[in-house]
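Just one chain follows, in the form predicted alone, and it is written as structure tokens.
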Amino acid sequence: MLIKLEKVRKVYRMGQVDLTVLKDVDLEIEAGSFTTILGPSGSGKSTLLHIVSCLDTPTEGRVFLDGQDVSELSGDQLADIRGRKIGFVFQRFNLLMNLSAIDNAALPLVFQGVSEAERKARAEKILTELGLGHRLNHRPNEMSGGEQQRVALSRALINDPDILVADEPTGNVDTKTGQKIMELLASFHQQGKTIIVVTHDLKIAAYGQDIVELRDGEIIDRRQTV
């Protein structure tokens, strides 16, 4: 099994108050799958992808990845386990703004200490891939929000990472392009990715072969599409 939580709880203290977002919440999601968490705002749904991610640890319970129980390690070893195995697509793309789209989409590698030679090559290929190899030196605010969106795609990629987790990719782009990015994902997962992806819209969900239906910080359905 590649990802395994057990009774995973994940409270966040808000003033006086402590406010629980998880549930006590078992999953497992295989290599190789396309898994969708399908539930409203407010359900936790990204802050259950934040765990899967290994961008959050939970305050109660387990979380396997690979058979490496990470729930209490540090940031840094997470962040090593992120550089070598995860991609992860931002709502809001999280591109930074003064960086041109090569420059966006190499920034992992900065971190894994690769020449910048090797960086620019990587990442026009990637882009170029992904149909932008005529925008590489634009800036965000010059591009389309399909077309930032991609570039978020292409820096989740560079790494080729074994997960790709997207919270709600199509929440800020309009139906056609949110089609398409999909359509981008499903063929990643035909190259063998793990993709996961968060969102409300159950037409987005049914592009997963299993659907995690979550509301409250519970799961209260998960059913196969295929």
Contents of the next structure:
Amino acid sequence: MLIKLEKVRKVYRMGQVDLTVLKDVDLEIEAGSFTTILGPSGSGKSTLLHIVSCLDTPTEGRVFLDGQDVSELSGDQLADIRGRKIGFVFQRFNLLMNLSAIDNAALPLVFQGVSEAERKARAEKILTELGLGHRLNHRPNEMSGGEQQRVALSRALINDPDILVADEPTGNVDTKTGQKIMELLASFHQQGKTIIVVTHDLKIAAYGQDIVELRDGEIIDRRQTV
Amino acid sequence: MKKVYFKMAFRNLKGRPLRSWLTILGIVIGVFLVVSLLSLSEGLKGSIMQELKTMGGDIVMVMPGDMNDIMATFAGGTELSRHDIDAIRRAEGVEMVVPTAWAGEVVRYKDSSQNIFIFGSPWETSVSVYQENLGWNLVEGHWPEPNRRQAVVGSMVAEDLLPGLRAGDRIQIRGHSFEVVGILRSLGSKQDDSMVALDWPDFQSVFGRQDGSPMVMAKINEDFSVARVEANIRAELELSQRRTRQDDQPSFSIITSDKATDMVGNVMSLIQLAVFFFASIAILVGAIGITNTMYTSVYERTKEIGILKAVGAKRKDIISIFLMESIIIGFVGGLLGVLLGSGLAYSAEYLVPQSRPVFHIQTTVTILLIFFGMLFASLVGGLAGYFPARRAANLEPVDALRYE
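Okay, that was the form predicted alone. Show me the form predicted together with the partner chain next.
Next comes the full complex, and the chain you just saw is listed first.
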């Protein structure tokens, strides 16, 4: 078992009102699986992804990663786990606009204390594998949406993480590019990585072997396709 | 601190050049003020100390007015009267008395004319005091004789101010003609080197003065201690002033070499402290500018901070990146401020003598001051950036990522 959520509750305080986004969610994700979390906007799927990926902590309940309870770790401890074990792909790519493709891809290594030469070498290798060998020194605003998302993918993969999480990874690209990105994720899954994708799109969700459907902060359905 | 943080910080600053330069300007102005004013006052202190050093230990100065009111004495135009001078002469242990006076006046030589510092004292007594106690030497000509309308000039007068002037030439001051009989070897102070010295009666007739003197030098007999002669002079002067002026509160100051050095040292230190204090206010304003810019920057880059945190940046990483930015601002501001400040101080050294020959400033820009200026500015940058950097580091990654 790679990830385990026990009675996870997340409450946001909006002014005077408490908003419960996740209601006692139990979830287990196996190592090497391809899980998609499906749900309409406001269902709590992004919050669930943030908690699963150590970006956020639950208000109540426990989260275990590799058997370690991560629900009460400090910000720096969580950052360390994210840096070593988890790769992120965001809907809006979230690249740093004043960095080149190679510097964006190498960014997580900076915080792992990797030397500049090695950072560059590893970033160049991954970008080249993803077909961006000719765009290494281009800035994000000089690239297409698909190219930007591949830079973001390179960044997510550069630490060779166990888990790759993607929040609506196809949300900002056209259908064809979206399809390519999902195929890339599937190929990473083939290589043994655990993939967790959040989407509101049924077609995208269908790439997963394990589909978790969320509504109003609760898991309403879960089905395995394989 | 990692090199890559420096590169990131530098790139961020370059990404908003106008704002960065304006913020840097705030620090430049502060450091510029500190460096230029401290250099000038240090130079001023040096010039005065140099002046005092030339006054030997066995010479005391007597000036009118209370020393506690020193500014009034310098500015006031009060003088020691002829009776006062006689009283000093009568004091036991005083070997020789040299009344002096000075003024700035235009000196003409052939076609050139310059505003020059004119110094008057009786050749009769002063020549030996100058040679033996103040270390005057001639490079050219001979020492003047009393009552022959003869002048001696400082080395810079012949070299720079009235070029071509030689011993034996004549100069004109307010229509009076004098023979320059000697040119002095440099005394090591620009002020002394750029003066024209006249005989006492000549000085009085040129400037239409009475017999009084704003400063009297007294040479002490070597068998007497300075303190004892000082007491004797005091007693004689008090007696004389009571009698001649019917004054219950005699008013004069006796300045020995040690006392003068202490006094000038104290006054200058106070001035420097005040200068530093006021210039520091300018730096403080610059620092507030940095804090403001950095808060704006944190606000604008909230999302970026979220991304950095998502990919593994810890608190100290974020603090380092933002602190680096504000330290760069401080350092660059300090560097430019030091350059401009020392530039101004040096140009003042060349400009001031042209317009005010009465006092020369020798600028002293010390390595320590340069080093301090830059280090201080960097430190100010770091301090000013600390709270914004801490705010950045404390952002929750999820909140920061959600920020648009």
